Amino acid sequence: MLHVVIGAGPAGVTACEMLRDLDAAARITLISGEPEPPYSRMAIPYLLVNDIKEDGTYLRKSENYFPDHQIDVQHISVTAINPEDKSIRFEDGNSLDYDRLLIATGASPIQPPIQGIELPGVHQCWTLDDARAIAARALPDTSVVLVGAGFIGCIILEALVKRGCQLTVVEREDRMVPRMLDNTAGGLLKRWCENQGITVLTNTAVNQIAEKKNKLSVSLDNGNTITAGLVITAAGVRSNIDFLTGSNIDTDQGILVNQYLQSNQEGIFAAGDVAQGRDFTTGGFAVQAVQPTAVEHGRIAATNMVKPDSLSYPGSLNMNVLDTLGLISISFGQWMGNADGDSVVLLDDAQYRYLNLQFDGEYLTGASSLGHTQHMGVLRGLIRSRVPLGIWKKRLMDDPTRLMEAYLGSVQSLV
């Protein structure tokens, strides 16, 4: 049996390891489109502040890890898949057959439609090559413009501050991290960053970037211009599915998969940021571009590649945890709530503490928080387990901090 895995991120590496555990005799090929050993993109900010070296980003630290596990790693890009003859084609024109195929090609940064985005000194922060280019320019006191204050932007933000850069963040939405924080929490996070010397411009967009006297001139839609030595774009990501054109693999925002993470084509599975799988909270299908989901996808997809239809996937819980200069923000499930549900908010504006719980009937279905770290695992457990709260719903509405009591009381009521 030849298992081929396209994509050497957390989903792909986890899948290869599970395949090896389940099928000791199988041939396993892991295809990476980058020249480096498989690495974690989430480790790049630590590289930028010299907490780790490049090899510290590698997903597996042993130099011979993949050969020792009889996993053949190939560093080449895939340009097409042909499900009819079970083959993939590479950029050099060669091809490779497979018996089972896992597509774990992840996502790529969205390039904002800004004039001058291709100029030298304008970079994304997604690959190790990007990190090298940023490190060469992000020197102490360098003026840096960060375009985008979403999840990825806020991770990069901290590294730039630690490098001593003079940072301006430009976000077109009305708050920071709009996909995980509401107006109140996003506003608190903005004030937190501003109090640490960062200029944060919300409701603002970049119109144009131009070269001017060996610097970059960044024109904003409010009429102002910023002179910078470096511009970094972090405007979101999209699933890597373009190479699937003509393959007859069903796609939408990502590859559409069933409860076994199998596509509509026999023997072809998808995992990680490229898979549009079941959403635990809504029951619909969505791309959940977070590492815990990628790892879980890899494990489940690999299991079903070896033992078809043996392990069903219950769905991803929308989950984000972000540390921005020491302020922890968290969102779970339907943190934005729903029209028919109840909610409760606890706010300590002066201490940057915020907790928002969202209910659907007697179930806790979503939550977001800022500055709260205690019992966050319990909070996630209450949402994931779908435990009916009973009397504990009213008690949480009266005091949202009673999470541990609510969990224990609700679980014990079922015994």
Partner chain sequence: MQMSLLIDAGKCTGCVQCELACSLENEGIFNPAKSRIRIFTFHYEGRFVPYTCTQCAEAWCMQACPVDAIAYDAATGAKVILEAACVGCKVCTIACPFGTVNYNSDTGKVIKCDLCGGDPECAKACPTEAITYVDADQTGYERMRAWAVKTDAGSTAIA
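Positions refer to the first chain, counted from 1. Between two forms, the rigid core is defined as the largest C-alpha subset superposing within 1.5 Å. Here the structure is a predicted model, which means the values were calculated and not measured. Compared with the form predicted together with the partner chain:
Form predicted together with the partner chain, following the form predicted on its own:
Single chain only below; no partners, no other molecules.
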């Protein structure tokens, strides 16, 4: 069996390992569009603050890991897929045949349509190459404008502050991390950042970036202009599906997949940021673009590549954890609530502590929090188990911090 995996991020690498586990004799080729050994984008912020070196970002640490597992890693871009003759084509014109194909090409940052976005000194923060460019410019006391305070923007924010940069964050929407936190939590996070000397401008957009005496001049729609040494854009991501044009693989936001993570084309699967897979709590199909989903996808797709239709998949639970200069925020599933569902909120404004649980009838379906770090994974257990909470719903409504007790009492029937 010839297994070909395009993309050497967490989805692709996890899939190759699973393929190897399930099919000792298979030939496995892993293709990366980047020159480095397979690495984790998530680790880039820690590289930027010198907590780790570049090799600390590598997904697998031992030097001969891939050869030792008979996984053939190639560094070259794929430009086309031809399901009819089961082959893929590379940028150098060569092609490669496959029996089963996994597309795990991830996503790329969206370039906001701002005049001057292509100027030197304007960067995105997505690859190791980007990280090197940012490290060269983000020196102590450099004025940096971060365009976008979404999940990725907030992750880089901390690294820039720790590097000693003077930071201004510009966010078009009315709060920070709008896809993860509600008004209350987003507002608290903003106040937290401002108290640490960061300028946070919400409801504000960048109109234009211009070059001025070796610096960048960033014009905002509130009429102000900021002079910066570096502009970083983090305005959302988009699945890497452009190279599929003409392949007859169905796409929407990402590659459309069924419960086995197979595309509409027999033998072609998709996983990770490129796949529009099922969402556990909504039942709909979405590109979640987070690490745990990429890994889960990789495992499930690989299992079905070896044994067709063997592992059905109810969907990934969307979840995020974010550390913004020591204030930790977490969100799970339907954190924004369910129509007609009950909810409970615990807020300690002065201590930046917030906990919000969302129920659908007797089930917990979502949660978000600030400042809570202990046993928070149990929210995943509570949501995914789909066990009716019974008496524990009322107890959680009375005291939402008793999550472990609710889990042990309801799911594991330990009391």
